[in-house]
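Just the one chain here, the form predicted on its own, laid out as structure tokens.
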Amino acid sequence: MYGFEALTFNIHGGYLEAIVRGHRSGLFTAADYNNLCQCETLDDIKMHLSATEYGPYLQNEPSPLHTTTIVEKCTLKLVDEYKHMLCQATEPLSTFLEYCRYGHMIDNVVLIVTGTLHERDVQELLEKCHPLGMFDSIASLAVAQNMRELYRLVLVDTPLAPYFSECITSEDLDDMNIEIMRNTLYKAYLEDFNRFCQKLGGATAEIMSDLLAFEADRRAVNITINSIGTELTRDDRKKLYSNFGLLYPYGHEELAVCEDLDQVRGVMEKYPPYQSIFSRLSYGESQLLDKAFYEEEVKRLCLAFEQQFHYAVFFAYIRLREQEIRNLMWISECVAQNQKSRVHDSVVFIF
């Protein structure tokens, strides 16, 4: 669906677009995948990798390789693109980037919070942060000792700010809180992110609230499973859930009261586009969901770049290559652990 933004996308967008969906014609196939499948030892996926876009990143790791190192390198490619994007971006493309980043933060502050909470050393936790997630003051995190500290110390000065108005307590830090904390960042984000798609309008309003319903969607589910036989109560339960997506509002009041994964799929079931996800799962069996889901939201990230002119293939690329990264690592661990039978279970085919 076109408005007016074909007429003047391509005046400050049509070089990244291009740039992006060249990108995009570099992702893995199944043909790759099936390839990378065939490999005995990390050496052989190194050799695989080295005549993709991926070569140049491995091409001076010495042997013997750890499922880290390729990880960390094929991150490194996609952060170099993203930056490579933000700095020829103008507004409102530039913010829409940043955006897409915000997730990564609110996981790096949880990580950096969890492991100071288990006495972790700090450098190691920098190390395992991801790269696009990272901000100025983030060693500091770990001098909080609650909610209000680590706002009045650390956050104050990041994009995050404006999320912490919902979860700034004075209780001390534990592991419950800490997950409470993410999820209430989370949904904050997403419900801002969406709210600035929404002002974009045209297309990329669109896609966007589609796929950001969606992630809504399934954060839902996850809360609502991760929180079955926890002393979260049904409220607080219903708090997390952001107020957007297929499931809200109703799909939530039903969520909240469910104490079982079969409560869950018989809520879940009743909505035609996630029906389809909890038929391929046997009762009870919740292991497979992450990746189900994971496969209906790599359908719809693909789907955003048949339409032109708006800004949601950036972050269908950015999570397509994550996905791949993803992939890259489970197939990794699997050659590396010689549990090659079990290299299927977690790979979702992109194209």
Given for the second form:
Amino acid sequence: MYGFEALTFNIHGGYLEAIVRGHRSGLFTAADYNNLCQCETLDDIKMHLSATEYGPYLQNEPSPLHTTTIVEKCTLKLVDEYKHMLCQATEPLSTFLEYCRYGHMIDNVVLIVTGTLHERDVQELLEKCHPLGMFDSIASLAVAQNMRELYRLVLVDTPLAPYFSECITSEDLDDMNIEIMRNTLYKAYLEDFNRFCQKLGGATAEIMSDLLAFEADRRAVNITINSIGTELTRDDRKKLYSNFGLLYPYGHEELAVCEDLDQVRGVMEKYPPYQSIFSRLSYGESQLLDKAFYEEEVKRLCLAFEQQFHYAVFFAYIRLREQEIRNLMWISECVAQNQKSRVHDSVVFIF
Amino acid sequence: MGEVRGGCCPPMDLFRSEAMQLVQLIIPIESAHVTVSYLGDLGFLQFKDLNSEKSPFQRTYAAQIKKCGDMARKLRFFKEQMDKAGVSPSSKPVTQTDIDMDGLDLKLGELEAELVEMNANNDKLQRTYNELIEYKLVLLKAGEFFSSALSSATAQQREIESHQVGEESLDTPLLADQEISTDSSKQVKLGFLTGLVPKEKSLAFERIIFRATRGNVFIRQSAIEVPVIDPISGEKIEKNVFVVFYSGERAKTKILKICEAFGANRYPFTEDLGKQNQIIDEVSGKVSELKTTIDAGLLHRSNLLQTIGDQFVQWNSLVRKEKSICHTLNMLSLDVTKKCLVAEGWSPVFASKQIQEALQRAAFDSSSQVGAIFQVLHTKESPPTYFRTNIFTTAFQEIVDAYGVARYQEANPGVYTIVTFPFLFAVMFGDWGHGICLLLTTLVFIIRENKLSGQKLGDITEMTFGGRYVILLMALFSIYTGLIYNEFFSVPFELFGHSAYACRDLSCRDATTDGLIKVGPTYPFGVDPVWHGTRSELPFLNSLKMKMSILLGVAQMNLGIILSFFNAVYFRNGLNIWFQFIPQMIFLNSLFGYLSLLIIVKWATGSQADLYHVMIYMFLSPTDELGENQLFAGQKMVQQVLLLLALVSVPWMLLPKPFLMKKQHEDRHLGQSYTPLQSTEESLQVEVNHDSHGHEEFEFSEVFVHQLIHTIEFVLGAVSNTASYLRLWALRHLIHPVGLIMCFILSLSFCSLAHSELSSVFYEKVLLLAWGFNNVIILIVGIIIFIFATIGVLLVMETLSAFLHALRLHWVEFQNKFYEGDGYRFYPFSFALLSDEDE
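Given the form predicted on its own above, produce the structure of the same protein in the form predicted in complex with the partner chain.
Every chain and every other molecule in the complex is listed next, the one we just looked at coming first.
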């Protein structure tokens, strides 16, 4: 439903929308990627980055650089921008921005729990966490032995608590459980986020429902592919799919029974938006699927900037910046390991 | 190119921008660095980027730039450390010791390593020190807690005992039994942990421990009053000392994990009271021991930083210079043989000798076998605009440049702006009292110029300081116009003798001019003070100032058009003279020049003619008789001729120029096909290099539309610009927004306020009103209000608004007559400019 949002949006959202659009124009262009891909050493990359918005974040790093430093500093920039926007935001934008980071929270929870399971040092794990998904008592996750404890001890204080209602079991944690937990949480999160966006209405609802539906569908496909050949039952698998999106409900039923990649492909090709993704892959190939999905996502995220007076730009910007950092990481890794021929394998051009 | 054109006029520094030339330098690679460095000292060459298609790290000197970046990083590190330690880099003149870049790099690296190691050691010591301090605090706080618990427990015990003694009854055995059972439960070993937890996390900490152990713990916390330094992060945090009692090993591991997760530091604690004291003593001893070690380390470190600080400024400028040299070198293209670098750039013609000298010096100093080659290239590219300004003219040139940088060698309005700008400002601002205030302010800036120019000023102060000479002239002119208007804080003074008028008898006190008769000679300078406060003051001054505004405006616009004539002559553009300058002069002067003439004639003859009427009916019915509005014989005839001329000049401006341009263009092309090709090889090469867009497309319709727009703009502009000059009067005599507000505040019933009006309002309504009460306090309050109103509203805000209007009159009304303003500024590669840019 379109209201008079164009009339009133700028009262609270105008400043931040301008900010986020300004940030967006700082994203790398194809020319930047071209230059980056030609770099010979990490110092070259640093030199190129010093002319971009990342410059101030990298300028005080001593010379033998590591990929992790670059990525860390670039992420720091995103986090700083996010925090600035969050500080300036009023309701309901602040809630919207909070929603944008729940995904990272889930990932961090899973990372810590898996890490403790494999007896890794908590401090080391904490360093690996995405800074956007940090919350106060994240370190004490290591104490928990099973889901119930996890919930009762720590997560009950976090915004993730409501999502846990479906996966509280007293079983001990193991890899499988954790993975199921991640997907259940993610499902609940996506559904909740979608509900929230629908409540906001207007262009936000319209664009976000498209973006979130794509996210849900991509997760559904990934769950299916990853669970092929595991002991996950069909019903359990189907339980992990989010209850919205283009594939819901009929696609889900078909995906639930898939036994190999080609069957997944068969299901997906019935949906025109995904047909193009799958038609580019040859049969039996799943490595390039991730990249294809990323490319499609980036395309949709960029489209979000075509409309004004809505919140999806914030979501899109954060996602695009993350993609850019992923690209940067890939390029840096390729440069660091002298694999320059593979540089283009995983870089997703944004513009 | 410049010297060929400049033949017709005497050289005028500021009127035409410096003649520029495109020069090519071929520098042997071994002397390139020295050469560029000398050129940077000279600061007369703007290098062109010949490698613009290459990305930064593909260029020749990328490695050096990287190295400079690294050195800059080290210097920033030193700076940060110095700031932390409170050592300021000494600003004393540095001893010019010659250090080469490699040596400096090495030295910086060593210093950095030393400093980093020192910091690491220091951090380690500091950490142990902080840990000990925390330990001591825990011991004290927990000891307090234990002792208080002990005393309360014994008190309880005593109470129970006294109870028992006092009341020996039947159920005493039962109670004893109970006591035994509780005793047995105490047999379970209770463990406890003590430590420190950050205050803001303490609640969550307690909650999580409670949840994790299902409530089977006992936690006591007490806050430490002063924030302690956390050993790990090294920051000052408020912390709580906690004691946790638990039972069982499982609970212990859980609590340990939680402690770790919350960053709570644990410390051992003994229950034995004697041992406690012993430990406290031990810890205190260690603390004082560590303190001396740390102090010694700090002293050493600050000594090191001091030595760095002594040379910091020199190093910093050295590194910055080196970096800029490398950036410049990167703009040069490498010759095919890789033996020399080719540079291209703009330089002023007068500097070519200096440049050549610098090149020779560089070749000599770098003991290179071949000197650099300096040659002038011919190009059709438009050179950059470069004015050599001094401390006085810079601000005025900035006013012009803010609108647009002059096209190469076009007439620079900046020359005239130096006088006309402050003058037009003063016409609006004129009050010699305010002028003197302004003069004093700006004199403060000018006298303390040397001191102030070095330091960082606030935003507004900086702006005022930059324009101090503009303000100086504005103040002087304001005093002059203020004397003419005869206003001193809106009070008239009889400075130049007595008023020419006096009352005929006593009945003329009612503020009119009716009863006045002329008794003496005309007041020699400015407005007769007798006008002030009379009922006819406004009509008289309005008429005077409006007419004056029009005279000034027409004069300035004529100047603008005449400048376009100078431009046309200078650029040998006959079309612009015959079909632009002449009809424009005719059009403007036949209408508004004539009006000016009428104004002067009216003043001179004292005629009662209505000039509005004359001007309007000159258009509406040129054949009518003028009647009483006739100012001189034959006026009707003159008007008809002028009108005719004005009408003719419009198509004159519009039509011939585009057609003639078309013809010229065709002729040029026709001629070109028959001229022999230019013979010398060099010029051919140059053609190829620099003449990529030699002959631009000629689109007749575009040119025609352009001319149409230009004509319409001028014709309408002549009217609207003249009207626009009325702001010179209006700013003094129209209702002013600020005036309105002040008006409201002072609850005046009517006001017609502008500068002079406002100031008279302040003077009369505040100062004189306050005077009237004959009360010291009211008088003081009145004076304070008067002073603040004068400074705030009149001096600051009115200055700003008059400034803005003067600016507009220059940018729009004056400069649109001739000024293209589409040039680009000359940015030479210069070390002197470099230091300004950063920071």
